[in-house]
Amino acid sequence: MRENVILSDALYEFEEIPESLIVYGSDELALEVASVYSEFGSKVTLILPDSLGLDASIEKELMRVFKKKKVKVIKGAEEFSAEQTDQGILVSLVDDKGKSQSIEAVYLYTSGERQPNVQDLGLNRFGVDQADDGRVVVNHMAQSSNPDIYAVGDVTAEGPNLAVKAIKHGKVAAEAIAEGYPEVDLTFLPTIIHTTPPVASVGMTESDAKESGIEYRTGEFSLKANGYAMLSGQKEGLVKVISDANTEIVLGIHMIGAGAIELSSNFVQLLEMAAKEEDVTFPNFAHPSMDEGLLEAVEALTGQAIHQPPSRKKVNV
């Protein structure tokens, strides 16, 4: 069967753009294959068995995006099987609806997890903590518990395997081994999704914001109404920002759209310096451009943004 299944890292052993595919998984991988090759042409299935852990407003944005590009979206699926034909794949599944359906396709794509490859090294044996999974547990500075050994990037136990993580920790870590005082910090690690639109998440969902227990308000802002996204024909999206109701610090930026991957180093920015929305508002941003979009998704916390209808604004709990 694996002739015709497509793992993580042999996705570019297509000799051509299949006529079919079917991606299976809810990680960025997966999204960002389904929404590629939907660009590309080819037929796409995109099944989702886990939460996509997006804030509720991006992932509804991100489905209505999928369904305008066709990509046929399946969630919650129980009982996965997967066979050969002479065709390419059979897949046979039950959906969140508890309704069984059967796909064909000419290549199924499927992303998986990193493992560490540590077995063979002993580390036990020089007191190096690790996980279940065998990944290193390592403080602020990468250091293990065996204070001369050091470790980064996918083979520690804490955050996701990014290049970003890898390259901070090796950073921190020859700093440190030069006696220096560094810090990895991956709180407002930026969750990034090279889809079309793309997609930049930082910091509280406003599903994390509830389950916290504090006060806080909503701001959407759509990029239909920007400037900058209706002159460059790139409309597709929005921008949605979390703040505390209380302190008017900002919790949580997201954006779906043509610019965010760019604008989220500003979202960590903003978190990490623990921003007030007024911090957002007072300076004077670039017009006409994306940029503008953050602008407005905090002024509509308090239904000030001037290129949208004003809403009657309520504190949540």
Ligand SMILES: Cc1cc2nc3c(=O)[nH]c(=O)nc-3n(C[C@H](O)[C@H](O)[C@H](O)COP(=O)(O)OP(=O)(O)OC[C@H]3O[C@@H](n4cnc5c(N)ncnc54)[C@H](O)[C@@H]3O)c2cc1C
Second form
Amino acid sequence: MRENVILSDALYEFEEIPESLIVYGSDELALEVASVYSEFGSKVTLILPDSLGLDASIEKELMRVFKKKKVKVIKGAEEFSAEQTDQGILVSLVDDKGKSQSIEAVYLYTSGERQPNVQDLGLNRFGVDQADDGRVVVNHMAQSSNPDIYAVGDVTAEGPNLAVKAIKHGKVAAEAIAEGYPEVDLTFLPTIIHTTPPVASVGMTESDAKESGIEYRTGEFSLKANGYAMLSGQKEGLVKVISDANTEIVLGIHMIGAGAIELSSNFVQLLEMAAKEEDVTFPNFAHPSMDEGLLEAVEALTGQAIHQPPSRKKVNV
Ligand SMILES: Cc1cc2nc3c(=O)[nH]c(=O)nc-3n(C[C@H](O)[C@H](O)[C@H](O)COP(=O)(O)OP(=O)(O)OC[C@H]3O[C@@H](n4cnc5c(N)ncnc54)[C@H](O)[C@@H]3O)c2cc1C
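Could I see the form predicted in complex with this ligand next, after the form predicted on its own?
What follows is the whole complex; the chain from before opens it.
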């Protein structure tokens, strides 16, 4: 009988690459664990209790890649039961189609929710506003409701638990204390997933655009038709762009594919400067480069990407 078969956020406790692994969770960490251990050779089953929150085209491509790598994906199981067996652990659940399933593996990894450790600090005595879970409410300068107290990173109420936010908060708090007027704006915080291939997503997804009621158009470009992706044998993935059909302002950029994380900084800059489609299509792009995937996704908004069949683009509302 093995011990410690249930792991939560404790990836480093594996002493050897497990022969089989069940991953439970829909966040970045769960997807990364599933991807990395499948690359290492473990037989991975990924149980997704929730939606991934990604653009549907990116999610579909990620699921296709997982399937190709023989990761078994089970959707919609909000609850499961687990019992230890001689092999490791047996997980029983009901999937989104109402079908009962039992999966056995050596380990089960579950994504945990991190909680702030603030109970003993007595923040309420200093007039520091806190959210229901204890996280500190801060303004655009990482300043709490007590102007002499600042809070940075995961312990703050707004935004995801990411080092990106913590780094920005830290710099801004220092500048504000030094009597500057800095600002944290989390609107275009990139979602990054270190799967193989990686995912980078910034701004509106197509479903966000649909929900907002604006007239929008989408452009999608498969990396299969990108010269550098072909040359370097990294053809999995796509770039998808969402723009406002009236103003031509780019609203969201999403990519799955090699180079996505490096390119995400360009995505953030484009959205931050409220770039129009022409701000991407006018400049000269290096050739061959993965970056041309972004260029052709923007060109595809108007059916002008030259490495894929022309399409009559329509406006969505
Ligand atoms: C497996 C994993 C992978 C991740 N990957 C990424 C990634 O790729 N990109 C990304 O942007 N983010 C990533 N994150 C999230 C990132 O690590 C956190 O968002 C970031 O570390 C938050 O920084 P922080 O300074 O707010 O908190 P922490 O890094 O948690 O630092 C808080 C410090 O405060 C100390 N502390 C806690 N309570 C008290 C107390 N009461 N009194 C005094 N000290 C206290 C803790 O010991 C700790 O040293 C990842 C997280 C995990 C777990």
